[in-house]
Structures are given as C-alpha cells and as structure tokens.
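A single chain comes next, written as structure tokens; it is the form predicted on its own.
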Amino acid sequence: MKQKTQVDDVNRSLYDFRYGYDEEHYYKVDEGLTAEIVETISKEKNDPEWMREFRLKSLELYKKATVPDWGPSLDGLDLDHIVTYVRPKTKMTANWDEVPAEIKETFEKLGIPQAERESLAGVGAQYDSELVYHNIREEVAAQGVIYTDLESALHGPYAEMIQKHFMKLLPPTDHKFMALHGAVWSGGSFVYVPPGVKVEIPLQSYFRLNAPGAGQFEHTLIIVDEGADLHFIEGCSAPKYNIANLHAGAVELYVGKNARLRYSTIENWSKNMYNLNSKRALVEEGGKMEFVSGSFGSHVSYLYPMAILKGNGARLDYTGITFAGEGQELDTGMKVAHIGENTTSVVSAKSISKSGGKSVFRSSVTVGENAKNAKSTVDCASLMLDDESRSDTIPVMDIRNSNADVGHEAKIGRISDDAIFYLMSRGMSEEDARAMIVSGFADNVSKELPLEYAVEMNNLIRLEMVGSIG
C-alpha cells in the first residue's frame, strides 16, 4: 500500500530512494529503515569508515530495541514511514546572502540574523537534515574556540577527539531512538573552547524541520575544556502538518575541570512533533553544568537531561519550565548521578497545563557509594489553568551513602480566582490577568535567559494562554 504525501521546496536523493517519484508526489514505500537506507546516508555525508560501521551496528541495535512502554503512547508515530534524510536545496556556507530566498526568509521570520548581529558569537541554521548557515565572529575564532558543523568536523584537525567522545556519553545502547539515531544521524554542531578561554557572548543553534514525515536527528557535541566558559542556545521549531514528525536529536557536553557551561534550550515543536530527544553532560572536578530549558510544542515530549558529576566539587543546576495544552502531553524531567565528593544539583522545575494537557514531571537522583557530602534538592511546581487538565510529579531516589543531603518538594495548584478579581479590578481583561500570573509563575526561566530570549518564551506563555500556538 503506497501513501501519497505532497513534499515542497526540497531536494531530496534519499527521498527518491525512499519514497518513489512520479512527477508531482512522493510515495511512502512500506520497508522501513534498511542497511542500505543507512548506507546511502553514509556516503552522502561522506563519512570515515568508522562512522559508517558505527552506522550500521546502531541499526542492528535498532532493530532489536523496542519501544518503551511506560510513558506517553508513541502509537501515532509510524516509525517505518519517518524519512530518516532529507537534503535541502543548498550547500552549508558562512555567507548569510548566500542562503537560499525560500530558506532565508523562514530564519528571518525567526530572528536569526537580528540576534546574530546583535548578542551572539556565532550561529549555526539547520533546516530539514543539513546545515545551510555556520558562522563565528573573527574575535572568538581568534581565541581559538572552534564551532562549525560536526560533519566537517570529522574530517579536520579535530577528527581524532570526535571519534573519542561521539555517543559515548549517549551510546546507541540506551534505547531504540538513540539506536535510531546512531544509524541516521544528520547535521548538528561541534563547539570545543580551549582551557581558560571565556566566550563573553553566547553561540546559537537552530534547528528547523520543515518537512511533512521527516525526522530531524542532528547531534551536538559540546567540550569545554579546563578553566573555560561558555553559554550555548538551541531553539528548534516546525510547521504543523496532519502527519506525524520525529525529532530524535541527541547532544553531548563534556565540561572540563573547573569548567563552566550554560546550555538553553526554546522548543517550540508543532503539535505533530514526537520530541524524543537526549542531552547529558559529563562534569569534572569543580566544574559546573547549568541547563535551562523552555518547552512549547511537541504532540508528545519525553526530554530528560542528565548531568554526571563525576569530579569533586563538580555542580549541576537546572531551571526548567514545560506548557502541555490541548491533545499535549509532555512527560520531561532531569537525571543526575553524583559520582565524586562534594557535589552539589539544584534542579527547579514548573510545568503548566491546560485544556485538557497532560505534563508529567520525573527526576531521578543517584548518589554513589563514593560521593560522600553530596547535595541534591529538587523542587518542581505545577499550575494546572482547568478541570480537564493533568499535572504529575514522579520522583526516584537511589542513596548509597550515609553522607548525603537530598530532599524533594513538589507543589501543584491552580489559578486563584481572587487573584483574578484583584487584577480585573485594577483594569485588566481576564486573559491579561490569566496571562500575567501565569508569565509570574515562568519567571524563574525567563530571568535565567539573555532578554531577547527571555521576551520570546513570554510571547510563546501569551499565545499558548490564548490557544494560538499549533
């Protein structure tokens, strides 16, 4: 049986492989994932022969995996018609005018260039599964921080240290879309800023899924090095389609010695998205990894960073903030392991649901036999907006040591109508006054974000408020 889908504005070799061509359409051909999907990605990439067996041994694993069956139902994702690769119409350059008209006006849409001119060290444009815009600012290159596509990467200087930290800390083990993305991976960003570097001003991802069926499966690998500093932003989004889309996306930091990393996240995923993606950071002695995180969109998340404090003294701190709304439901969380001695984690974490959205929120702490003095407190809160709506808190604790300080506070509520009252009374409408309590309530991400950000997560609370996001 062959499903018709319309496909704009792309040129796609593996869509040709894939789907079958007649002129005006593409077909879906029912096959799924083969060896010979994955190797045709392979030599499109033009990958070392240890990615492509890399490739290959994550497919098997895939084929063997199956699909968990303890969260969100994933029935609506018929992964053996997601199309693993999808090429746009354009080489990647560091010439903005060099982009292509059609893709270049998405990313003005989004601000991309504005925020590049204005707050950021350098940016890197994905759209569908290949990067078409990388670019550093001459004074940061000239600190010697490299940021380009991982793909280039692996066939520079830097070849021999992507090969030794690539999907080691998410290995194609884990669980079937990590296998998945092990065989199909396409695009992302590698960052390595060299010890006592500080990169004053943020670096920037952004990833786009424009088309209907695709996946989107880009890998970041971040690694800052001894003494350095850096603050890197992801924002990703996708049109809304009547078809499903898959993001299985996986990002790998490795944070030095005495090292500090800041990395956020904006997700504002359509609401046919599958949001399966992987983050985890490994930190050594003193080193310091902070995550904050803003989630929107996505039919269906499961999003659970996890920091890995091996060193001594190593610390985590994550603020995050989800909105579930109608036909949503967004299960997300943190994970961290204390390792070494003197750890410290802080995880704050706020969801908000509405009309009918399911937001559920799991941490997992960990502390080893060896981690004497660890700290851990988690705190998340959850404001439900209606009767209809879902809010859960799922916390794990596993303590293997008598010397460690870990507590979990979780609090769930409503909108108070007196505080309605009280601001209507001052002037407002009910929706400004729904909308401020709620932005109130997010501040703790907002404050945590460089202001154009801060500013673009309250617009998206504003329009989620009055339905308008999907």
Given for the second form:
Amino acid sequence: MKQKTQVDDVNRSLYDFRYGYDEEHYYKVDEGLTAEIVETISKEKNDPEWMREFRLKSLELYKKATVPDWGPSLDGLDLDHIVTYVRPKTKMTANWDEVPAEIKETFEKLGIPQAERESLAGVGAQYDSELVYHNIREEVAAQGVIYTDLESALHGPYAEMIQKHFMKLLPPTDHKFMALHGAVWSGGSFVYVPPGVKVEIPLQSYFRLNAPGAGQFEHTLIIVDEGADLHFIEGCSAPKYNIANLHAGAVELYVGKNARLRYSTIENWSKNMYNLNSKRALVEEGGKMEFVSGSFGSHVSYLYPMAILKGNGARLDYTGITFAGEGQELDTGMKVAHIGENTTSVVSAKSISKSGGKSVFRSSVTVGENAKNAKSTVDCASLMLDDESRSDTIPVMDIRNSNADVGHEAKIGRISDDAIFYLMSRGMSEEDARAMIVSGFADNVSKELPLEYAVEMNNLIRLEMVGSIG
Amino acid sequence: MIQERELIINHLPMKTWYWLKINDKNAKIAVKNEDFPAEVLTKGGIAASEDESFAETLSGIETGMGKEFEAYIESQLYLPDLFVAEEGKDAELSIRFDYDRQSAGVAGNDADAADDAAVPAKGQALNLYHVVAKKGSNLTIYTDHLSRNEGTAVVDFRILVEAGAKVKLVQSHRFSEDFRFFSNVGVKVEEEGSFELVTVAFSGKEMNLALCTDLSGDRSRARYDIGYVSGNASDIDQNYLIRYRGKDTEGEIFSNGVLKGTTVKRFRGTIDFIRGCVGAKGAEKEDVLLLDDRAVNKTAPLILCGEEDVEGEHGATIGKLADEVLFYLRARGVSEEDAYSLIANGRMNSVIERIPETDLTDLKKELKREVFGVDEIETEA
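After the form predicted on its own, can we look at the form predicted together with the partner chain?
Next comes the full complex, this chain leading.
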C-alpha cells in the first residue's frame, strides 16, 4: 500500500510580524489612482520635470491597458483601493542606529544587518515605498561602484545616465502593471559598476511591505559596464494581511560587453500578495546574465525574468525553483530573445506543487533572423506531491533561423517508487528516503542560491522545504 | 452556395502571451455547404449506416479545432456520413478526395450531388464523417486528400472507439501551393481501446490540422505520428491534444517537420492529465528541420497536470541538423544539401512506414513515391 509522507508548507510565521501598524507614523496617499495622486507622489519625491511628465504619461497608458487574461486570476486585486504610496515618516539613512526602532527590529529579525556584517558588500533596505537604509562598504565604493537609492541618484552626477536608461527596457507600454509602475514607482536602487571592476562580494537589496492594502513599486536599475562583474541579491518578504497587497516592481539590468551580472532573487511574500514583478536584462557582446530565482511566497505570482541577448556571443543562464503550496498560484518562468550571433541560453527550472497549490512554468525562447548559430536549451521538471495540486508547463519557441539549435525538455511526475525502494533497501526509512529525494530535487537549484549570504534563504529552503518532511 | 465564415480555431488549451501569436488562429473558411463526392471503399466488417443512436455521442466529442468550429460544423445543412465497424471484426475504410476531378461517378454519394459537386479548379468542399468502431473491432481508415490546383476543403471526423477496439486513422494531404485545407478530428476512446493517427502532409497554401483524443476509458491508448514537408510559402497551423481521463492510460505525440521558403508553422501539442487518471503516462516529441532562414517555426508543447501519479515528458529539437550527424554524412562524401534531404526524407519515411500494408489502396506506395520520386524503396518496416 502506498503511503504518503507529509511535506509541510513553508513556514512564514517568521515573517508575519507587524509590530502594530500604526497609521500615525506613516504618510500615505489616498486609495486608487488619479492624476492628482501621481502629481502628489512626484512632488513628494522632488522629481525632475521629465520624470513628472513620464509618470503622467504612464498613468494614461495604465488607464487604457487591460488586465492580462492569460494567467492566474487577478480578480482579488482591487486596483481602485490599492494604496500606491506609503512611506514611513523617516528619512533614509546610512547609519543603522538612526533607523526607527520598529523598522530596525523588523529587519533585524530578518537578519539583514547580520548578513551585511558577515558577507555583503552593501545593503539597501526598503520599507513599504521608501528606502530606509542604504550602505555600501568603503572598499567597494573606492572601486568606483555606485550603490544608492534611485531617487537620490536622479539628482546626482548620474542623473543623465538614469534618464537614458530608465524604463527603456521595461517601457510603460509593456503591460498594464508596467504602466502603473511608471506612474507611481517609488524607491529602489541604482547600481553602477565601472568598466573592468569586479565586485568580489554581493550587493543586496531588501524589500518589505508592511502597510495593509498597499502596493510596492520599487525600481532597480543596474548598469554593469564593459568587463565588469557583479552579483546582486534581492530578497522580498511581507507580513500577512487580509487585504490584498500588490508588488509591481521593475528591474532593469544592463550588462556591458564581456561583463557578467548574476541577479539572485528569493521571493517570499505572504499569501495575500499579488506579485507582478518585471525583470529584464540587455546583454551586450560577450556579456553574461545569470538569473537565480526562488519563488516561495505570494498568493499569485506573475514572474518571468527576461534576457535580450543583443550582442554576439551573449549568454543567459537561468536557474529557478517554484514551490506552490496551499492557496498559491505561482505562474513563473522566463523569456529570452536571441538577437546576436552565437548567443546561448541555458535554462533549468523546477517546480514543486502541494496541498492544492498550482505552479505554472511559462517560457518563451525567440531566435531572430540574424541570430546565426544561436543555441538554447530549456529543461524543466515538476514534482507533484499530491493529487489536489496542479502543475502546468507552457513553453513556446519561436525560431526564425535555420542555423539555430534549440532544444526543450520537460518532465512531470511524482516521487518514483523505485527510487524509494532503492533507498529503503539500503537501510533508510521511507520518510528519510522521500526527504532525501525532495531535497535532491531542489538542491541543484538551491546550490546556485547564495545561501551563505542571506539568512532568509537559509530559513526557507533548508529548514522548511527539506527539513520538515516526515 | 458558398459560405464564407471567419472562425477562431486551434486554441491553446491554456493561453500564453499574446505577442507570441500562438494562442489560436483566426481562419477564414469559404466552402460549399454540401458533401464532396469522395471515393469510398470498404473491406471487411464495416458499412455505411443510418443509425441515429450514436449521433449525440459523436457530435459531443471534443475536437482539436475547438468549440467555434464545432458549432460551425453543427450548423451545416446535411448530416455526416456514418460508418460502423462491426463488433470483433477487422475492417478497412478508404476515402479518397481528389479535389481536381472534373467529373463525378463515385460511390457513396447520390448522383445529383456528385454532378453538382464536380469540383472545378477553384473547388470548395466540406465533408463530415462519423465513425464508430464497435467493441473489439480493428479498423483502419485511409483518407487521401489530393489537389494540384487552387481550392479549399474542410473535413471533420468524429470517431468513437468502443471498449477493446482499435482504430488507426491514416491521413494523407498532398496539395499544391494554392490549396487551403482544414482537417478537424475528435476521438473518444473507451476502456482498453486504442487510437492511432498517422499523418503525412505535403505543401499546401494553408494547412490547418487538429485532433483531440479523449482517453476516457481505463487502460486506453493513443499515439500520433505526424510528418510534414511544407511548400515554399505554406501556413501550417496544428493543434494536437490528448486528454488523459481513465486510469493507466497512455498516449504519445510524435511530430516531424521540414520547413522550406517563407513558411510559417505553428505546432501546439498538449498532453493533459486530468485528476483521477492515476498511472497515466504521456509523452510528446517534436523535431523540426529548418531549410531556410526565412521560415518561421513556432512550437508550444504543453503539459497540463492535475494528477499526482502520472509520468509526462516532452521534448523538442528545432533548427539545423546536429553537428555530429552532419559530420558523419559529410565524412562519407554526402554534400550538406544532400545530407539535409536524406535526413528529411528519412524522417518522412519513418512516418509512412507506420501505414499498414493493404490491397484496398495504393496510398502507402504513392506517398513513398512523393518522398523519394521512385516506386519501390527497400526499407525496414
């Protein structure tokens, strides 16, 4: 008789602390979205004129655009009542001691300062719509690396560079939530790595959304110049509220000639979150973009990092894992566009579905007419842990070049009885055997994640997903 | 009377990004609302029937082209031709559609209709068939669609495979660069029944090919083998599905294509494990050779899964020949062009080889001639 082994949900109680959200200590705009609200946000942020106009144009696009009907339902998202801008009544600081005690306590519980002390080159922490803390190690700054909040950078020496790149990869015309982002974006980071500079230790940003019914629309802009090298880590979590929350951030990544950028993300939003984040990279000749993505939290996710392999010899490596538990519908995947010659993409995606969770792997590989000798391999594997859950795979390949070499493989299934038998015949209990197999299934992805840098990732992947079986 | 209709067909069972232009196809159909006089031959335990007791079941079978197309078929003014294979018997059915024929005189249709439908060069044809393979029967259906001229044809099959029965549907589509074709099939397979598709397609201006098999009975089986060579400017739109409903069901989709010139091809292949299909196994594989940089290949191989105890996999290779294959052939004095031709022909031949030997029709021999240009090719079955 087959026996089922219980695999617990990821325990989010660790992240579900709120410290009594008190409206008196926060500034927030009215619910919904009007030109007046956008003007207010723009004024609050002391936007340059071009940005104010950009926001208003984005608002018009937002009003015209329709909600996507091809993915998970967004019916629970009441856009008329989402608060687009909430900020703590505090100024951003580079001194951790000056961050208000309540916010500091939240981040300390998440281990951010600890992670910084141990192994990060710089940390930016965003609380609701605003960055509350930003710091970069002296030796990294001395290399000429810029890591600051985007809004300060708009008024500094890099203002022109930002104007040149801001929402060029992810224009507000892309989809409704990018238009929304263009109108109300707030917070986020700007990173510039000068030519030839290799940042030895990762930079990290951390997003946290505490206000109920609020949206977070941070914008991250990273430019890694010719021959430079950077690893950037993004972690997200939010406490649980009953009112639906929305995260519609944007991440624009420019990878210069022969440069390398690794962008690692752990998304661990609480289960009322609609995570509609967009990430896109432009990779120049010989450049390499690496996405490492773990999706664990949120109620609904639409998350498909994209790389545009523009330069000859450009490359994308994507490694992702999605864990969909009870009440979750995680629609994740990737997109890659091969434009230059001899471009390469290697994609490895895994998903686990349990307790009625639904995971979807969605991808597109496009190979253009001039992408001679483009190579692409996409490999995705899905594990079903019970028959209440769903796991769907929706890959599309659009190939317009006879010299391309495109391969795709996908597998779906449950834990094989043979594998269990093999391990049990060597003295393991069934529970341990199942635990080992699930651990092994997730491990080739989690090995890519910078676990040693972020306490949150340790908690999530090691303790909850692997250790709680049996 | 010629009707022109615009229909959305070949829906992807789950939508994806619109900009990929693969969620469905907007098709224009202009055909005579009447039966084309096909040449029908039978052998063994099968006969035309007017038994209406199957009509509701057959009309309700899900097809590959989708509900809008099914409603269009339903709205036609005449009833489908029904063939029933007898219980426990071997049977063969051959239906040949030579759309270039100038005169009629064919079996299976009344003379008036045949005269009226003597199809001119710019012919339009619409044919509907219902087939029932009764328990334990073993039926092979050969369908041959042929035209070297301009025209449009629609053919719609609904097939019920009863418990323990076997049905193999052979489809041959040989068209000019000016012919538009719609083939829509829906199959329901009951307990321990099996359905097999063999499709061999050449050229055509527009080929819309769709098939959905519902493996409703426990231990039922389905297998599709599809091979096609495009014309120089074809539009090929395919939608193949297998729904696994019964326990221990098995189904596979294999597709081999060669694209030439400015052809645009969309392949949608879906294996759908529905909750309760415990022990089901499914696989799909698509290989496409692109012979021209101007050709566009779109592939969407979906796995949908609502059941834990299943095994599903899909794979696709698209583009050029593998370097090691090319090297092997070049090292033996084969030019690159000939190497591509050799491999393309070999892939088509592997599909043709799945057509059974029969004295009812010369179709297999004709298809080999189409590929190799000669009558007899020694191959291993």
